[in-house]
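The chain below stands alone, shown as structure tokens; this is the form predicted on its own.
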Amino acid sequence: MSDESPAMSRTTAEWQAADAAHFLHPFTDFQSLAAKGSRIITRAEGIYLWDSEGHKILDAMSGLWCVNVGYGQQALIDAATKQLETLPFYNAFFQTATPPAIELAELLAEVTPPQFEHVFFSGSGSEGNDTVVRMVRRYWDLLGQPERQIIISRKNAYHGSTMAGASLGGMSGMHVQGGLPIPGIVHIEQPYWWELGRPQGLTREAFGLQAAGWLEEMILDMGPENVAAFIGEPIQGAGGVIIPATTYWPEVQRICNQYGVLLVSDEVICGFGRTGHWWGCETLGFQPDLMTFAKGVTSGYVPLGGVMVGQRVADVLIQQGGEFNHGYTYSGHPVACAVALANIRLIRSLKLVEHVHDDVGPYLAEAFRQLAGHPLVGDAETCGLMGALLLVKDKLSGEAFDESVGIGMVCRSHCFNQGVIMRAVGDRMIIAPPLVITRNQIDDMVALIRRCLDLTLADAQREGWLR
């Protein structure tokens, strides 16, 4: 495929004008974007995108953490086309089902940990986490403990942007808009060693135990008889790729078991091979009662999400009887499920989980160890095909840049201009490339990242931000 953009019915400026006139983007300052103009992405193949000006861009964020099998996989396109021709839609209400939804439920039971035999489908991860709130409270109600309403989450977590999803998340910028969080959701500190453990002089392992202990403190503060569940991402994605110590999740598991609290793993980002196992909970070493999924289930080709429901919960929901008054028009959408089936089968046939675990994951880890030597990098971490570089003002002391500098956004701008997509979360530069990436492509990506770090360093030196 050539690097030139396809024939366009409008110029870039015309697309931008129409965009500004009609399209309200998510998480966007509308006035600022209208003045600047959107980047118009027109096509994609493999791990690359092309914009309306013909620029080739290495997508080191897999779209939005989701295009695990890369762009342009014909098997997924064919699956969608065939299903659209056969049965483009029917719902799962009124005691009906469609073959793709049933087959996908079967396949998900195969590729998830053994406690999972049931799935509740949604249209996204946000909807999946709304379902979690409804389901865990329904579970305790059926057990005769309706007072167990409180769900514990973490600061800087991301669980979606619906009312319940944003409430579960711990991002203060979201909570100040819309009267969030909703009642019954509380937050503990995140397991971010660099920010919270390193200043205390704690090892990562010691800090992992301390951070898990905050969960027990909150349970006792709220009263165990009032706590329904704890929810967490195995690795916090949108929060900056915060990789907890190996001691953290096993201790969280022990605490949840001790107090009978349901454990929910939000696998929207970590699932389907991202961490080098099918599921992040397998990589981090815990056994959840519920798992939220989305994104990688279809590699983002069409929207689909859901909740894997462990036997502890499913047995109560099924055997206690009564209607669960919750669901979505697109629960088990046949086209989405058909694409998900093709996607999971492709992950299996290409052995992408093994590819991440045995090959490109370790290769990326070594490449990031090399980037850790850059003058701007205070810390470099990876897990599977997730990675983060922390940009610091002083490498020896770890002193941060003044927040007003916006060093992460400075670096992100260079990334776009140099042809690689990284995401800036504060001063953390993060990546999550498609699982099909090769070693040679990782070399290309890392070379681009290093160039952007050099350009950012030059900016910092010229502007006096290092003094």
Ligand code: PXG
Given for the second form:
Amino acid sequence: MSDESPAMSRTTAEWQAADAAHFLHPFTDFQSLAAKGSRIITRAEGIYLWDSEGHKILDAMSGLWCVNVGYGQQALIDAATKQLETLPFYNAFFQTATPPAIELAELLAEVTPPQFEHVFFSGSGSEGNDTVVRMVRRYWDLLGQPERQIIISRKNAYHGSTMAGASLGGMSGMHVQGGLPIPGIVHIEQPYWWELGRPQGLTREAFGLQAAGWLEEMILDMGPENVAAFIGEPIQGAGGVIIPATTYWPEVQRICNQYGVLLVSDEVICGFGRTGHWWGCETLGFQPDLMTFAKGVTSGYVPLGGVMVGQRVADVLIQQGGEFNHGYTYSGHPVACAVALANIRLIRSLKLVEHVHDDVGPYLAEAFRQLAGHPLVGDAETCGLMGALLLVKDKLSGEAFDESVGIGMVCRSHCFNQGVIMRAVGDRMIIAPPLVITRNQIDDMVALIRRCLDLTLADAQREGWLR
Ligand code: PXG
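Now that we've seen the form predicted on its own, could you pull up the form predicted in complex with this ligand?
After this comes the whole thing, all chains and molecules, with the earlier chain placed first.
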């Protein structure tokens, strides 16, 4: 073992035993993890992680879609240390504020689209979306339209794991646990061309318009006078990197405008340069009234989230609102805000948004075009530094593997063993590497991915899954 980190204080088996005994992991089958043992990640640098066995792993998922500036950035570490020494905590409830929170609010107003001058801070993306639900309903109350309660979202969306976040999300596996969604949240179909447009023989663009049309149908079904808002991720992340056609979002915008419905962009994954612009809504071509952010705001170094509040909503909340009875202990946490300031300044000084837009984004797109030639890959798509490979049984017809094969999980376990982290979402293998990734590192990543595809193909041939 070459690992010199504190992990050396216990063996991997000891870490795993203590983990299994006490730590209930998120989204995990506790018993099966305990039987298998967690992989213990002990340190990281740049785009690489090391586990307690000393293995080096290329982190093609940026932690969990968040470590945009990569690991080990001294400016963020220094910002946290300095703030911890100066003022580790003070709240923003009782007519007080701290310099980092004020400065971050100011800087966010600068790097977000022009309609945004105000921010409401939370501790995470889920909490941010809880704030969205509270805020849009409050907005319509203040305008004397309290019946505007319904928020429309989409199937296979991910908006977090709190009661409101999971309700806004369209994951049926989450809804069946805990009696969700909460009242007043309804879902339309997602803009997933491969699943819903291609079988109808529609072009991506025509399907984009059809999928946006489902929003209009739902608004009319519910009665526009009852609809408060529509929320969506510009590109669905956890749902499998579903990149909508260019026609989709402008049409969604047109529909929201027509019926006066607030438009909310969940930028928790797409924000802070991921798609090659600062915000996913800029890449996809729409102007939301509210934007949820988290993850990339601090590159995941410490937890922070929030909601950018556009002028339309801010004017009402501020001028007619009185007290908004909502907030979190950690709204505007000074250490988190100090790290976010350092992070955003670093994104700027390293020109990471331009790096994604002009250099590594197009480079990754080309590499994925090459991977599209692989016998297992039915479709390969990227936007900025998000990408997905759809694994299919028959490349020509696009026929899917039998679900019982779990082809994505087979491929993912090869990734695990080959030292690259990809996510499997059904049959979609997805990546979102740190924005600091270089062309050479993309070559290394794609070579590893290709090797995992080859190993998966060999399994499929040996096991007879292709018949
Ligand atoms: N909105 C979006 C779009 C997200 O991707 C959240 C909200 C919730 O953020 P918090 O900070 O409360 O987790 C997310 C989170 C996955 C995965 O498996 C994705 C997320 C979280 C956990 C797992 O891809 N995204």
